[in-house]
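Only one chain is given next, in structure tokens, and it is the form predicted alone.
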Amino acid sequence: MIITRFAPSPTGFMHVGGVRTAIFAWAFARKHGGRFILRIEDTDKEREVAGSIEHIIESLRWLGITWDEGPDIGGPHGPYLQSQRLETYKRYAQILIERGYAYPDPYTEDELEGFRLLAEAEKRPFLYRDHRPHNPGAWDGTQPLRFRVPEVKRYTWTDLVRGELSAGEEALDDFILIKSDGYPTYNFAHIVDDLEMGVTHIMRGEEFISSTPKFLSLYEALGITPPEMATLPVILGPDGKKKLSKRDGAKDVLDYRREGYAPEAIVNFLALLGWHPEDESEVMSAAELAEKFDISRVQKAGAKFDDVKLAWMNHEHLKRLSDDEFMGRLTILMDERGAEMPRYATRALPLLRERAQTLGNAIESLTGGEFAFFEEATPSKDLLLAGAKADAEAVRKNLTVLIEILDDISERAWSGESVKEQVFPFATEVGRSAVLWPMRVTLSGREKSPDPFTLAALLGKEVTKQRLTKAIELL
């Protein structure tokens, strides 16, 4: 069975790079009927941020990324917080000590700094293995425990995305397994956890390539077969030249929820940063994505984060929602913002669905008065004539004829298309601006608004005629 994992550190918000790693690991497991594990790597207590674990879980749950084992639901390989697995790491450390592959580090920080300065003065790289103690003694847990590289050699391995990779002895050195505070390092803990949890495939960032020889030497020392590794392409900033950073607009994933993005769109968009399905489709649900996911189609080159593409994709996913789903999500977001839902919101729904790229945009339109014409429209005489390119008498006559034309459309046939079909020939004959401008301004009361045919369809036949009659009286 294929088993993947996502193992974030609780040191801050969930950024898009981490989320994409989770999506790929989740999709790969789901595609092959495997299991997906959430594990929290909380051994760096100095950098841990309070509330981060809850934030990670909330973020993934909002996105719809589900796991089969994890800190909140348990599982056969728990616990799933590394800080609760210290005895397991000590057990494996003891195995390495007994095999001669681990020893206590007797040096102080000052002594280590002296070794580094000496190497710098001699213009050579600092390698701890050049300073291994001859008789380190027994490890009592108060000193760091270091791994003794069993053999300094060149390693070659196959990456599912990058193909064959290799690194020589310059990448190998004795590294710390367990720190003096009793917590393991990432280099040690993730290997033990992946072994204990049966992980078969690892999705990772390219920053781990340089450390792979260390991992492989530790796998050898423990006598275990490494999982398959897939190195994902870096996510680039908008300029496509460097890694996406906070300065480039990298956000906490929950910021997108607060802005009114659909979680389906975030998952869809991030999955396509460095991967594309065989059929080249773009707008997909999470289930469709998992069904189509193929690790062989993950690219090596970096993928540019494009806010415009994300907004477009979000709009496409919002259009997939039913009216009830759209209004339900909109209501929740408005409540979170403390905004009041206008009475005409339901009537404005067709326009909102057509125009809003995010639910945040929809709220801005509703609360900013953009659709207040549903309640009232009171244009001034000057606004009625501003873009008409005709005098008041001509516009008044045109609106009078317009009412007669609209009278011929039955209530049953009333729609934006039917209104356009009847009105447009007349407008073309006498001058479009002298008919369509005053018609639109009359119905909306605003200089900028949807087209007059859409407005007529939304307001209905009677309201449309009433407002046109008032405009005639005003003129």
Given for the second form:
Amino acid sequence: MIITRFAPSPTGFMHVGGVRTAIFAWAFARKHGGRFILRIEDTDKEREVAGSIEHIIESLRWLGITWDEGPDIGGPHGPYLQSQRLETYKRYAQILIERGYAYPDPYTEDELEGFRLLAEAEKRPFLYRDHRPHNPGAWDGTQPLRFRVPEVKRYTWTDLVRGELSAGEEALDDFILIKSDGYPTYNFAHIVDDLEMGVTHIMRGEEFISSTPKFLSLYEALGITPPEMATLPVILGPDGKKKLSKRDGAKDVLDYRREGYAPEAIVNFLALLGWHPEDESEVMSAAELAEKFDISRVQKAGAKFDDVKLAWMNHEHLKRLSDDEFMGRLTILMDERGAEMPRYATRALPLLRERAQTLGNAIESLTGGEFAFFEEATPSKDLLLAGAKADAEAVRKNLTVLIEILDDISERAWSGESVKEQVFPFATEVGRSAVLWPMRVTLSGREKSPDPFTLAALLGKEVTKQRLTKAIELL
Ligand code: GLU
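Could you output the structure for the form predicted in complex with glutamic acid, given that the previous block was the form predicted alone?
The next block holds the full complex; its first chain is the one shown before.
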């Protein structure tokens, strides 16, 4: 049974890097019919930001990443907040103490600083294990509890993505297991929890590679086999060189919701940052993605965050929604923004769906009046002639003929194509600008709008003729 976990620290909002880790761990578990656990690593009380846990849960829910065990739903290995598991860490601490692998740290801050300065003066790295106290005494819970590295040696291990990795003795030191405030360190707590929760595979960023020898040494001291480890590739900014910064898009994932991105697109896009399926498919639902997920295809090299591709992918996912679903989501976002849905929104739907890359774009088009031509169009005489390259008399004559041509198209045959087919030869004969410009401006009332054939099709034969008649009167 494959068991993976996503173990965020509640130190702020969820950004795309964290979400990508969650998606990989989730997809791997789903692919293998395993379990996916959400665990909150809240042991650093100084860095904790109020509201982060709710924010993490809301972000994952919005994205459709579901967990089988977690702080909100419980499960057989709970609690899932590390701050509620202090007894468990103490239990493991006792085991280590009994085996001689842990001891209380007797030094004051100043003493430690003295050791550090001495190492610096002697031009050697500061290692706590060079200063192990000879007679540390019993741990009363008020001093930090340190791990006593059992054997100082080189470690070599296999990372599922990076292959064989190795680090020498300098990477090992007597790190803190439990701080003087009673909370465990990440280094200790995650190992205990992964063991207790039966985690088989750990996925995380490359910042943890340098600490892995310490973890391996602790696994050895506890006499347990470490889970498999997979280091995910770093996410690079658009230049493909530097790590993705906040400015390039490493923002709160819920900002994407506010901008009108589809959660399906975010999941799809992030899953492809460092992985792609064998069949090269690009646009996938979360279920398809989990079905195709293959950890051996995760790349080592950094993956570039390309927001042009994200916008494209969002458009693709919006296209996959039914009209009802699209309108439903649009309405929710409109309400959130306090904007009002114009009455003609349903009629504008085909255009909106064709153009908008995000629901936010669709809302801007609607509230900006881009499709107000459904209700009315009152172009001025100047606008009618602005791009016509002909005088009022010539344009008036052209529009008169145009009405006759359109009249010959039956209501049933009325479409963008049929209108174009009939109008185009005439326009070509007398000058395209002198027909198509005034036709388009008449129907839309605006300088910029969809093409005249699309407009005629959307407005229908009657309205098209009425508007053309009014333009003739104006001219
Ligand atoms: N709590 C760690 C973090 O948020 C998780 C690292 C891990 O997955 O082991 O960075």
